[in-house]
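For reference, the chain that follows is the form predicted alone, supplied as structure tokens.
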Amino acid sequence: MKPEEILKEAYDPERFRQAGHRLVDELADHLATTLKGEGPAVLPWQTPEQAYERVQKLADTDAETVFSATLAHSIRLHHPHCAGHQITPTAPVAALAGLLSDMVNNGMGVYEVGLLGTAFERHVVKTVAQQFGMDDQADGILTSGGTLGNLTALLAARRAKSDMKSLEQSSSNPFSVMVSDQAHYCIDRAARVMGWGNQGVIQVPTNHRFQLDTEALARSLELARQAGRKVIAVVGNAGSTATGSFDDLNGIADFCERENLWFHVDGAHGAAVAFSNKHRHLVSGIERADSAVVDFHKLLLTPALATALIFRDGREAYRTFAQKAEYLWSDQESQAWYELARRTFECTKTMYGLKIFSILAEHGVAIFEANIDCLHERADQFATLVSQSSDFQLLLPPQTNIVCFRFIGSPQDRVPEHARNELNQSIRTELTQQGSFYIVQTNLQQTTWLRTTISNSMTTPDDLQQLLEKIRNLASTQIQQSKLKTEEAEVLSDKDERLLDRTGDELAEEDPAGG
């Protein structure tokens, strides 16, 4: 074919017709079998070589072939036994909009490119303010991710904190952020990449929910300054990756105003508590904070990525990124909120808000409690099913959708202590290669959990206790091929030494002497 017969064909209108229609079509019947816990397997097996191989003769087929394939072989997050990774089933609605947003590809660097774009974005960014409980001078961006929001945070906190022209002439400062050691790698992570090297992350003690110690802030401020290094914020999570806890964000409110710090605020799991008034009280105190952010794709139902990055004094957001493009803007100095790269690394950026505005525009901001509050008291539902069950221990009552737990065995047959890491790490590979549920596992203090986020509203009770019905199972057969292995181990072992103990009579009847 021609050139311009190949591009025609790509862009012929019928053509896009037809294939968006079949595959709406199969999205819809995906939907309706896996939200009743129907179909293939939850997380559909295979190995990295496997997958790479399937995808090499996917290459000779066509979009149809290749669309149907990522279906059958993709996790299937509305599946009621889904329960791995912090990451919400989207809202069918929320899909739609990735579709036109792709579509019209706007890409909302300047104003002009990302017209209708833009003023979603203001629209969600003030409702996220609102419901943070900061007023009208707050504002802020979406942008890709909490790992891109963190450091964004950051960076506005070096510039808020830091001598200017001294910053500018070097990348040596020792600049220091303090957090909790449950905090998320991403802000170790900004640290770096913002040249702070090893002692740019201050890891405060947590307590036995592993909330940040705030008692024991102002002694790890003291050390850092006696070693030299320049403490400019604190992070507190709200909702801790590995066991979802919330830290006292009043606490470490205070002592920021005392020591002049930037509080900023991680808040990508379980900021999105604000949405409840039911659980609004766990983010009690992030209105103080300078800087907060919430991922939209873990709790609120949008299709990844989708944070929300606020700012309290919503100028800090233009200085963090203060510099000249005379080809973009030219007036250097306005704080336009309709020029967003402005404040973004990125400039080229998708239609983040549209996700989000056509979820509040379809069933208003009362979904997003709804899946708050149900996802909530699933998780406590867990905990008690868990905490019921004498073969179960859990790890500590969950404050978010996240559950950690670990089989240790009936009280007649106890799990050794020093056993019951790689009995449940054992216990997570077998699942995940069945594929029945999907859940995954953490490491606290040298023990190894298992591990839920519970993020499908359609999970039930029941589902749950399948699960540990399923655990116990899996427990039960690879304990008894432990047993069976040892015995054989120990029936080989003593036939070795018998076999030694018979060559040494016969050696010794050979040569009584010992010669």
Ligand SMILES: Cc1ncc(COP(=O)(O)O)c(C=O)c1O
Given for the second form:
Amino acid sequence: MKPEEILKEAYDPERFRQAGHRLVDELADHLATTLKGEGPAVLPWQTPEQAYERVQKLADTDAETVFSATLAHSIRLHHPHCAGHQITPTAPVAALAGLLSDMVNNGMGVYEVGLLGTAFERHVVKTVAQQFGMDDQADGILTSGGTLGNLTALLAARRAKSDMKSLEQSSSNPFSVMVSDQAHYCIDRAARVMGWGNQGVIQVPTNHRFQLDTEALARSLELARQAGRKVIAVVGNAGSTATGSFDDLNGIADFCERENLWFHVDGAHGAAVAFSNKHRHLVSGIERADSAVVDFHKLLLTPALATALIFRDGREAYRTFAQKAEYLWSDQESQAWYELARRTFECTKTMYGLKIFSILAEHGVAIFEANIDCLHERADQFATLVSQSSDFQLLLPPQTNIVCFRFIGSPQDRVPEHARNELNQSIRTELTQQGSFYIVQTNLQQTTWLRTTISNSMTTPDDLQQLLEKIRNLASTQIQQSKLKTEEAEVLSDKDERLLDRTGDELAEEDPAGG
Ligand SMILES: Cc1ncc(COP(=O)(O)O)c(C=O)c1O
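What would the structure be for the form predicted together with the named molecule, rather than the form predicted alone?
Below: every chain and molecule of the assembly, starting with the one above.
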């Protein structure tokens, strides 16, 4: 085919219409069965090599085959047995918005290639700021994930609290940020990206509920200063990654005000509770933060990635990225809200706002509250189930939808402490490979915990009861197998001892060939 013909075929509207209808039908069928937990298992486990081999074979097929294979061989977040990492089963309307965004492909870097997308973003950002309890001064951006949102906030902190007043300056000051030992690794990564080195993050100890010990802040600051560090910010966790623990944000805000430090809230996971009347109290104090992030792709039904970064004083975002880019903007000093790339890392970016706005337009803000309340309730129910089961141990009552627990064996047949980590790790490996449930694990103070993030409102208490039963069965098989292995090893070592006891003549008689 001639180049023109190849391209004409690719853009053929009828071809698109038919393929689109087929795909939407397939997705709707997928949704219908998956939400009920019917059809294939939640995790169609395959090794990376198998996945790669499959993809190589798909290269010679067509898009329809590729789409079907993707559905068949991907983890199913809409399945009620999916409770692993912090990622939401998308609201179908947001997935449709994703298709629309991908087709119109508005680049968003400057207003002309954003238009409505830019306005959607503003609306969403203002809605979040309002939910956080901030006033009209607050403003921000949507960006590519909590990791980038946190880095952007720390860049703003550095500009505001140091001698580095723009991206065009450099500084040799050893800056640091204080954060609990439960912070997501992206805070440490952000500090290193900014060149702050090993001491860029000062870890503040946590209490028995894995919340930052606000009493320890002063001492940590003093030690950091004695070590020659210039501390510029404190990051509070609004939902730590491992356990979903919420720091005392008001306590941190008080401290930051006293010490003139930037206060950032990493609410990537849990700041979503600001949408719930019942659970908003968990982020009380977020309205005092200089900056805060929340991921819409964790608890708020939006396809990844979609993160809001809010500044209490919206002007901070412009100041952070103050830099010359004449080929994009004519007026370098202006703070026009609609020139988004002045405030973000990204130049071209996707229409995040459209996906979130579509959910709001279709279902109203109440859907976020409904999702949060439902998931929190389910997590509480699961925690109760675990604590009522004498062969399981609950790490702590959940504050959000994250529940950590482990199998310890029945009171009559306790698994010895030294064997529990390995047992729980192998339970989780086996679960993953069998694929009937998806959960993850975490290590805290040298202890392995099974970890669920109950992200799907379709997950019922009965599903969670089944999960415990499944773990029990796996544990019993694993224990049986390891007993057999131990017995075999004992038999073998007995045999070795008997062999050692015998004389060379006796052995030679049994095996004259000396084999
Ligand atoms: C508390 C916290 N902060 C930041 C992140 C990183 O967010 P993202 O995966 O959107 O980059 C996570 C992800 O799990 C998180 O739990």
